[in-house]
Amino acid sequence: MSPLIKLTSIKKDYMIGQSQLSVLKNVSLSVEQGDFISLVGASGSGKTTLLNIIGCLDQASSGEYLFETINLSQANDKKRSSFRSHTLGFVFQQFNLIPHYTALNNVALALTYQGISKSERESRALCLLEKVGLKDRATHTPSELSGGERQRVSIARALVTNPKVILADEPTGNLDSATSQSIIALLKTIHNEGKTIILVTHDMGVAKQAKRTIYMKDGLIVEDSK
């Protein structure tokens, strides 16, 4: 059975003035359906850049990226954007919620571009808010929610399109330890329901909650616990 995601010899370089900075150096990685992976490493190790390439938020300088049978290595912006919105769900450290939208509208927004009626969007969003324990906070804006509640809203938003993969970049980075544990518990529940999750973290306590831990250093994978 082919992997869900296959990266082969991925490199990512940036030009800083006249100098070339190599952030990823020949990274190869296979992700199976149902994996729960944590990417760990020091700041500058390349873990967020790798996540961004998997998420089609950035494009590799060279190498091949296959998602099932789709070759995303040379895909244009339109194809990458469509793939992103239909196949992936994102959870960010800074939550990235729209301040003047309610929790319900923040979650439903992800469905706006899929031709789904307003009533159906709101129904699905409310179901997801209930799933993450926030049905009674649906009409609240982000400023009226705690950090943990905001992250639960962002997880509901990530799930509402029924993506194949959830990509989480430091999802507990702005949360206290007790709230972090509740967010990781929620992600584990989602994983146990069949979702593939790739998580970037600097917190080894969080990393060890995943099924598989990949250690990065200086743009290379140095250890994979699979």
The other form holds:
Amino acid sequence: MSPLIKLTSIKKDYMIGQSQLSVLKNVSLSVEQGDFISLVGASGSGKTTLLNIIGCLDQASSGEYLFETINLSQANDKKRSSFRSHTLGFVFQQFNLIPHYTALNNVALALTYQGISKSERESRALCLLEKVGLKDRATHTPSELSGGERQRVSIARALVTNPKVILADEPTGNLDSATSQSIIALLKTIHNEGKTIILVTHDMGVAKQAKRTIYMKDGLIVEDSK
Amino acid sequence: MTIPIKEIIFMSLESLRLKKLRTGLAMLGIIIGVAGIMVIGVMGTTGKSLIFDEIKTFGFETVWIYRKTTPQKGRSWEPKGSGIRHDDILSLKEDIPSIRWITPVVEEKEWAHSNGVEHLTRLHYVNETFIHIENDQLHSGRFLNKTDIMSLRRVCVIGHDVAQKLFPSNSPIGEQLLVGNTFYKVIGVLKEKDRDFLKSIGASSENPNGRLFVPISISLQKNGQEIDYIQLSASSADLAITTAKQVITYLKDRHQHIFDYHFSAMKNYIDSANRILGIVSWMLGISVTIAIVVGGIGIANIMTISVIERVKEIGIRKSLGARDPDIFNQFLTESIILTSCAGLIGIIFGGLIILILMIFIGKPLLFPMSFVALSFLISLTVGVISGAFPATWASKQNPAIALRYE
Ligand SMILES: Nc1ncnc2c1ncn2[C@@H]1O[C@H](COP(=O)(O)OP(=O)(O)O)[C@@H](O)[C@H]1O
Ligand SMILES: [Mg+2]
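And the form predicted in complex with the partner chain, for comparison with the form predicted alone?
After this comes the whole thing, all chains and molecules, with the earlier chain placed first.
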């Protein structure tokens, strides 16, 4: 069976003034449908950069990126944004909710970019808020929610489009350990429902809960424990 | 697919509502500019029609021909008289086709008496065409006709003020009026003529309503063939000047070059009025344009700040699948909503100023709808222009970098 995601010789360089900074040096990686991968490594080792390339938020300087049979290496804005909208769900360390939107509107916004009607958006968003246990917080804005609640809203937002893959970049990085545990438990549930998850973390306790852990160092994958 | 405009408008309104004070201040420039366009437009059209209504009371095609009294070069003696005779008029009318109407005029200041009331009037000996030349309207009765002139009837037509002074309580028609030492029967009263504005700028000194018109033939019998001056109407305003020059050449030839003549033509006044109105509207137009450009820069400024502040939001939206055009449309729509709201407020504000001016001046102002449309169109355009750059910048943000933004 061909992998869901196949990265081949991915490189990412930044030009800083005259000098070139190689953030990803030569990364090749296959992700199977239904994987739960944790991506660990020191700060600055290139985890976010790799996740952003997988998430089509950034483009590799060279290398090939295949998603199923679609080549995304040189895809244009239209293809990439459609891919983000329909296939991916993002969860960030900073939650990245829109501050003046209610929880409901934050979740529903993901459906706006699919051209779905307001009433359907709202009923689907409410359904997801219920799933993460925040139905009664639907009309609250992010500033009225705790860190754990905000992250639940952002998980609901990542799930509302029913994507194949969840990309989570240190989702517990801003949370205390008890709250972290409940978020990880939620992610596990989602995984058990069939989602492929890539989870960036530098908390080894969190990383161990995944089926597969990938270690990064200085822009390279140094260990891949299946 | 890009998302529907309805959604985008909704999003934009939401973000604008968030920064009410800033949004309001950014709109001020456009509001003032648009209100300015409205007021200037209304004042301009009203002013123009006011001036032209008054100029019309002389007739746009009217020309006056007088003898030039400055001495001719190389001549030690000066001939006496006006240099225009009544028979000149008849042959002029025959020989110059661009003359539509022509009348001889003899003017005298005379006391008019009726019912023991005395009033100093300006007596005009004219022919039956005078009423057409100056676009006069009859209030009652009729004007002098050919028969009155041919049969030297002692009849007169009086101006509005003369009628008011001498016949305050009864209709003057049919009444006898003693002018100097001649009795005239009043056959007509002219409608009041308004030359207040021209008078206020010194362009017209005589009261047009204090005149009294009697047949020219009476003057010919009393004073001989000589008349004071010619007043004529050319077949069009454009022909007025050439007609006047033709008349002058004609008169010189007829009088063996003893006299020289000069003319004045309403066409010249119309041209200078148009020139002045043109300059004024250009200057006002430039100041309003400056106001709008400054307003537009204000909008561009606020939109740029807004985009920079919301880089993170742009990153979030892109991570959720927003395409570049979606982001562009969102910010452009915000800018357009901002300026068109400002435009609408400016139109209302301008309308209020016009209303107040109308009450203040006490005259109805002409309110051309085209200026409302123009103002709104300009605000829309400013919205597009000032929003385009920030919106482009926003849409080109790399989402990975935008999301790192704190
Ligand atoms: N836009 C950028 N320009 C220059 N350097 C960058 C940029 N983004 C990330 N980097 C650098 O790339 C390296 C890897 O960053 P990142 O992928 O965020 O690491 P991690 O997520 O593992 O902490 C860091 O040294 C960071 O400074
Ligand atoms: Mg990182």
